[in-house]
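Next up is one chain by itself, shown in structure tokens, the form predicted alone.
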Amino acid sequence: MRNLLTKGVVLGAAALLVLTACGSERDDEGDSGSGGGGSTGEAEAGFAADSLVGVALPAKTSENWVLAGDLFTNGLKEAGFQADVQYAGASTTVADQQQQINAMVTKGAKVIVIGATDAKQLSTQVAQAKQSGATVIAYDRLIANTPDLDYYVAFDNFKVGELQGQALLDGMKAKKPNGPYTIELFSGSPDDNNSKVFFDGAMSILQPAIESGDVVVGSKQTDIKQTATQGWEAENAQSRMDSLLNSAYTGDKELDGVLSPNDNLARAILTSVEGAGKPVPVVTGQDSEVESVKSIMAGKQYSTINKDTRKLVAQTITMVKSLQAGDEPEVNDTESYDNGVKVIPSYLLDPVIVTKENAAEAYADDPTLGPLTK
């Protein structure tokens, strides 16, 4: 169903060049910073090693976004680039990010890395960046409905969902060997393209169990529009969980598990359950946030996903270095991520499911999280 796309450099046919003593009519040989190989067939040159690289990130709604900003700032500077790292405002409105990307274009950024606030409202800015000669890399969140996006670098987000769905089933079975199991479903913010990818991955695992009757959604709210959590805000998840408990879990009816798309929402869901005096269900998560790792080790939150931000930023900077040198950045997937206009050449990293059982191994080289698992 998907077309195999590669981002190639179109080379002109080789021709025998007859050079005359008059330099005014000679073909451009692409030396001395000309920026291209002209008719010699040489690969197009990159850009100056100290060029500006823009990084537009969403609001600081999770520990990973805060860490990413610091890593980009330091890593790009260490690589010799000028770094312009910006966060969208606390309101998470896309207008901030649109203005920031426009400013990066105006400043002459050669590469613009975008962690999208709203995946569907940046096509104009991406087009302007492309027209200016910049390369645009979507970071973590795919940007939708634009032919001008060049690359995507992320953890495999569909696999993240699959791991969450399987962890929910495994955790409930370990706690209660025989079903059926009653669950509730939560998804992320509807303006984040990843939310649907996570949810679809999880439902690819859970739907067969729901159809067989082994798993029951107590509230019957299974559509992503019903399960969405606007802005990824914890208070929105807690409020919805409060409502679900009051409407669908009165009396002795038990809740066995909750699909939570990230750690911040997982903790809010657990707060709601504990406040209602209900037994703690199996709750999934993502992002390996400190408080959630502590919760996992304490036997509350069941699982999280380790998506090492250090590796993701490092891979993005590696792509920037390749572009600077005039090379094609390495990609490892040219089939999976269709933004509605084209399939985006992608570099995908593997996420890792983490439970109490494998936490020490998963975070062995993490100076912050490793000590929490001792």
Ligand code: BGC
The other form holds:
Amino acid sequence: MRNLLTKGVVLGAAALLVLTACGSERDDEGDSGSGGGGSTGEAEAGFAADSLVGVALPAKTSENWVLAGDLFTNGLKEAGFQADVQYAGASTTVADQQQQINAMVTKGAKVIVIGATDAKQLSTQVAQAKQSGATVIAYDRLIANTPDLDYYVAFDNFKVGELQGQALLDGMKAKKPNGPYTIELFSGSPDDNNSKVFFDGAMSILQPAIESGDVVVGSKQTDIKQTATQGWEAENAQSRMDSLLNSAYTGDKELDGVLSPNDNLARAILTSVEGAGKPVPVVTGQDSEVESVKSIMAGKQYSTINKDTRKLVAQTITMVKSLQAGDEPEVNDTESYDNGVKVIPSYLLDPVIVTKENAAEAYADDPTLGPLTK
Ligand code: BGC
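Got the form predicted alone; could you also share the form predicted in complex with the named molecule?
Every component of the complex follows; first up is the chain already shown.
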């Protein structure tokens, strides 16, 4: 509720038009953008063109974070900035990230980009950054309960959830034309603000089907607290799936589908189901991870979501360049993402659902995934 009061309605046709228009602008900038940084070292309202930009990323819980780090390091340098890109460690994520942000503030970073490990534990650091005169941008994950966050750049994560919920229904219908369908629900780590947003998005599609009886959650575990996967760890999802199978799916009880919030967890869920000797259910995902795209092409995992990290990082760097030049960065949404204190001006990109049907097309220009053949 705190995150998205009015979603669905907000990203209407107008916003999509803006997205499309901006998309082509970004593409145009793609090749020539790197030289742009040299022009405005003397910007009055901005800051020096070779200033330090800090990027604090969470632990590497999925491939997109690994990719983002490299893209930020290279992209910021190409744009003429000094880049300080840090990851939180796997076990001491919150403390690590807090210290890393403090260090960026001390070193005089002019912009600090944060992919939060824990949405609710950064308000002190964000306040310090703000006091030092830095601009703070939340990257991919919103930072909660702070008035000091300036901008949010992300794929529209509520829409990610909606696409996952719809893919689950479509996939099950394609396999078995008539319900009722038996499913299980998984969500991400409770400390990641996105987890609830993805889940709420998916449930906005699934709930009516559950209420009508067309979809049944076999374990009856529908509360996000029950479905959570601490730390986005694959082993946690796998062991929860193991115990669900042992309790709610004994004998030849069928499992038609599983809502999985990302690819890493989808593969763990599939491993569990295979281990139990059950037929492969329809399993959703997110992130276009290499192994999951292979699994989709092999007819195992049903879907993923393409949130092209290259575009998200490029959009963030575009924002940094605007700030450097003393301009107000472009946003395309000022209504959807409320962090509990205020609505954060956001630049939202459009996520794309990918199944075996459209994978070749979706990844045609992706150097790691394409070209694919059905
Ligand atoms: C990201 C997902 C990712 C997950 C785990 C989320 O905040 O939006 O793309 O799968 O974190 O790393």
